[in-house]
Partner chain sequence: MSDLVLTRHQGAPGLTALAGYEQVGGYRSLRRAIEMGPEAIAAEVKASGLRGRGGAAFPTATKWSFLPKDSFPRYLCVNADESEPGCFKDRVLMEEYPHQLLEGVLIAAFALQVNHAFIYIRGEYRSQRELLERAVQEARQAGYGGPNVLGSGWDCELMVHGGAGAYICGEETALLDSLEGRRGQPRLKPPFPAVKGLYGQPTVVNNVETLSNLPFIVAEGGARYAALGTEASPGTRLFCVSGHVERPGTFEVPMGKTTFRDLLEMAGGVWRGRQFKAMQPGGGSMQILGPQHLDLPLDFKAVADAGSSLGAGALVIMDDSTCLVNVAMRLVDFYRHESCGKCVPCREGTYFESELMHRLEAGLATKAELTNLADICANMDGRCFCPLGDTATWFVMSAYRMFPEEFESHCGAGRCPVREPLAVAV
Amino acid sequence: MAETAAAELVTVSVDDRMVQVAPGTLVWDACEKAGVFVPVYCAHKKLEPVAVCRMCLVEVEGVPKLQPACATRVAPNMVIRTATEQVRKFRDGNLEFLLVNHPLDCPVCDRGGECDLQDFTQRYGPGRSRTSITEKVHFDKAIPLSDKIYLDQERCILCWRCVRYYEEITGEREIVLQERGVHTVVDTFERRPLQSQFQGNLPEICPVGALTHAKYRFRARPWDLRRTASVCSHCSFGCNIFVDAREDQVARYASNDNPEVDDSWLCDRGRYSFPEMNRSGRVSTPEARVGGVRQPVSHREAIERACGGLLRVRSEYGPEAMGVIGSARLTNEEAFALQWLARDVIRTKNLDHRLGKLDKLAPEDFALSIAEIEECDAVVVLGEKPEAAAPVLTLRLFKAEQKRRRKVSRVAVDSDPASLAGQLPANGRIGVVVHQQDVAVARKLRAELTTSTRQVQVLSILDQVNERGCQDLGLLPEWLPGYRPAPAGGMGTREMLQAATSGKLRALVLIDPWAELEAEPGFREAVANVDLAVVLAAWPGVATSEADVILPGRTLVEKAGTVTNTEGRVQRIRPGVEPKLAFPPDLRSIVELGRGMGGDFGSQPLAGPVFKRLAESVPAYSGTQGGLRAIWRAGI
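For the sequence I just pasted, show me its structure by itself in the form predicted in complex with the partner chain.
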């Protein structure tokens, strides 16, 4: 909500508590502000009010009928009462209505334990049934609407949230209302399968068990789950999630509204990526070559052997014969520690976290934030790559277009800037959304479109969850933390692999080798060819099979730390599941490698202190706690 001066606020009373709210505030929001809970089914913070469930009817003094809190706007000095006998009686009666044709199949319903119908019935509803009607209206149950979503029409209370979601949030209108009266159902046309890439939001907005996740079907009850707020690791957008874990398994990801980032929506790719975290066959024990034969050792011994080997290679061949490759899935703290290990301890310039070379970067490439897309007078999306890389971006663009009436143009990457200029407003703020691979095009566009009355801002979309953080923190041959230029001559990933194969590089430290890296031609030969390969990984792969020292790694749902999303927002990830085996976190393993080689990290190997240290080193990161953006300005 925009800040409103106190003088413009109106005062209303909710159950005798006075609150000040902006004019035009919904009674429902005013009640919330007053700390008064009003039950709702149809109302949803992200959807327009429809007032169909009637659950939120409250008394407004001077108005004869009860009023829907979700759709009524406050007036100055309005007196709202939510706890009167009239309201209580209607809530009870309305719940009775909802249960008349409800199948009451809670024992086999996935929603049991977190169902608003159950909860409100318990809290406000009738204690017993007084209906003598034996035959309920029956509908279809357990309809697979896709491989992701099941629909149970009998459990549906027709709040229309799914229909409105498809209308207002995605615009795809896949689920519609059919028939009428007591026979009304939600369904797809001719039961055609859902195609949307945002289906996973449906069970979340459904207040009951009508829409459920195929992947969560009969898996757990909410009281079995441990909920941890974290960040989705599937792309660079940084959507906020809850990791709901049952013992050491992730049972599901749930959205955790961050209006600046995801606006409470997840894409299916991210939401349903959790089974990969549960994959068995993990690297379960440290290993090292003892007398030429690799065998399980203690973590301490693995570190000692790695450090001994690294020191030996350095004294024999010098630091430039050594290379460090991290990944864009490391936390900021790990990335910072790893670049310390490479630069300050090993003293090599060969350091990277990606396969391809980065073109030069400029602060202007990252000026626009995700939420500011809605504030732009016009938005230009260059090609299909941005939305393919970060699907939730599509919903933000739709919101800008539909709710905020912004002009959104999707154009080919090679569009002619001059002809584009003519289609855009001459004044105001223009947003350009581009994949980082095509950032040069955006720069050119920015140069051509900027006038004294027209401001052009770029949002670059990256691929990996912490690609932005790894860049910011200098896990690159070209840059030190904070984009200070690094001394020339450092090798990037591919150069290091070639050098390893040719014998020029004699030692490699591989932290979290990712699938594309392992699939890179010549990767196995390179790792096999060096004198010493130290690999930290969660799952065995090419790198571990050729490694001389193996350290068990953690997945992103087992780590604590921060990651930086594509717009520079620094967000915390938290361990949602405990790793089955006790071994130190990746951050500690990295720091211990440095210490074992005689380095002084200057901080405990814990996320908090390390973040403090990196924020001192990279001023843009100071003040980002609480999920703020690291604004990269020139000269920092």
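The block above covers the form predicted in complex with the partner chain; next, return the form predicted alone.
Next up is only this chain, free of partner chains and other molecules.
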């Protein structure tokens, strides 16, 4: 097989470097494989070639004219030269033309330091301009296209990337080319505001400073930023991002291309959620109620008072009078440690991480991966919830439909399977995308549509960043880690709140209480009514106002560990910023609570050792830290 594959490759020479590539490969990609850099403006890995900027022209032996590397396909024994005198002169002249009307505002341009025009001019361009700065044609500057994006028409080099992005990636066509010749500009039609929920991708595909983020304008230079690879915390899709931080503040989120998940795109809700991480008024000091008055204490004393109170409640009322509520924003390591604290140390059955109950997942409910949507012969999306919960899913569906020519059907959740079957191919692979709230409908649809010639696979979409990981690792009353049945009788979140209000529950441990939980009717009364409320939180809220013991918590951009996306892909997150005040990570605080009550966790409270332990408990997680999907066996 290896010999056959090698025989199908094409051998080409790039600046005397021999390289083998697949037939039909672009010269640009062949040069990249050979380790030869070719400058481009209009070309983009996710867009179709158009060869309008002409910056990538190279010599091809036997061809009289220079050829665009971004639009020319390789041929057997092709000889490519990228650094000849002819190529050098053309790049020099091309850059001189691009700079004729370009403003000299690099010192105040947000793209300064990461601008292709700036970099290529330094590397390939002329040493001086033959055009006076007073002869430049001027265009409009700092045009607000929306509350998120600004356009500077003077900086635009007409690469068309933004126009093509709207045509090929979103299908919304919000930006167009207007006027002709030297007066050509990009703009929205009739200056209408951008409406797309994916417009934040525009500044990233723009090779210059023509399109910029409103929330990043004049905030930092790239050399001021510390870049950290992480995962977007806005939903369960698991889009890969870079957290760009300046000192202790997040300056922006940037996309970090993962073809298996996000395909390099982010939704605006996720991209522009970073200001939440910079909020002032953090919970920064441990507190405990001493003599009926809550006051600042050391971290050790807060842990000791929390453990002493929990032991006292358990001794007087039993573990059934105690409850533990986590959050879908916990890392996998924290979720695993928290369920250990609840089940093995406190010995309570009452633990949860979400408000409502959902059907138990099974292997067939997440058999389809995100990237495999493009490989299906047809895709059925049940209702509006999946795309509302995970917006970047919309772009994957559009790509499957427009570029892969797959049939995508958006139908109501209660659609008749029989009539739906007549609209689908009789043979091949069918994908069903559903929100987990409606997973029972997807199971029924899968059973009725599957035939001897038609395979049906389901992808279930969840809501929160690590909701899938919390389920997999047993932060639930009904399931142990790995979806093993838990002893009956455990209470979920709403049942615990009701029990606390009525006096049946006497102690609550709340880890990272989230906004929807604190807005739940009766939440304040429940926390205030228990004998002991231990709260670990990053931000003050209802829970901290009523707590007896408070431990400072960290946000996801301050944590190290892993999270699991909706398809079961385990991805690492890293600290992008450090808290202003030195307090222990949440994982350590959770483990210390357990150890203070006599529990033996058996490993260091660090992400690496804890993940190793959880993988031993849940074998599906073994070997997944490199960003792989957890592989579940039937019968979980």
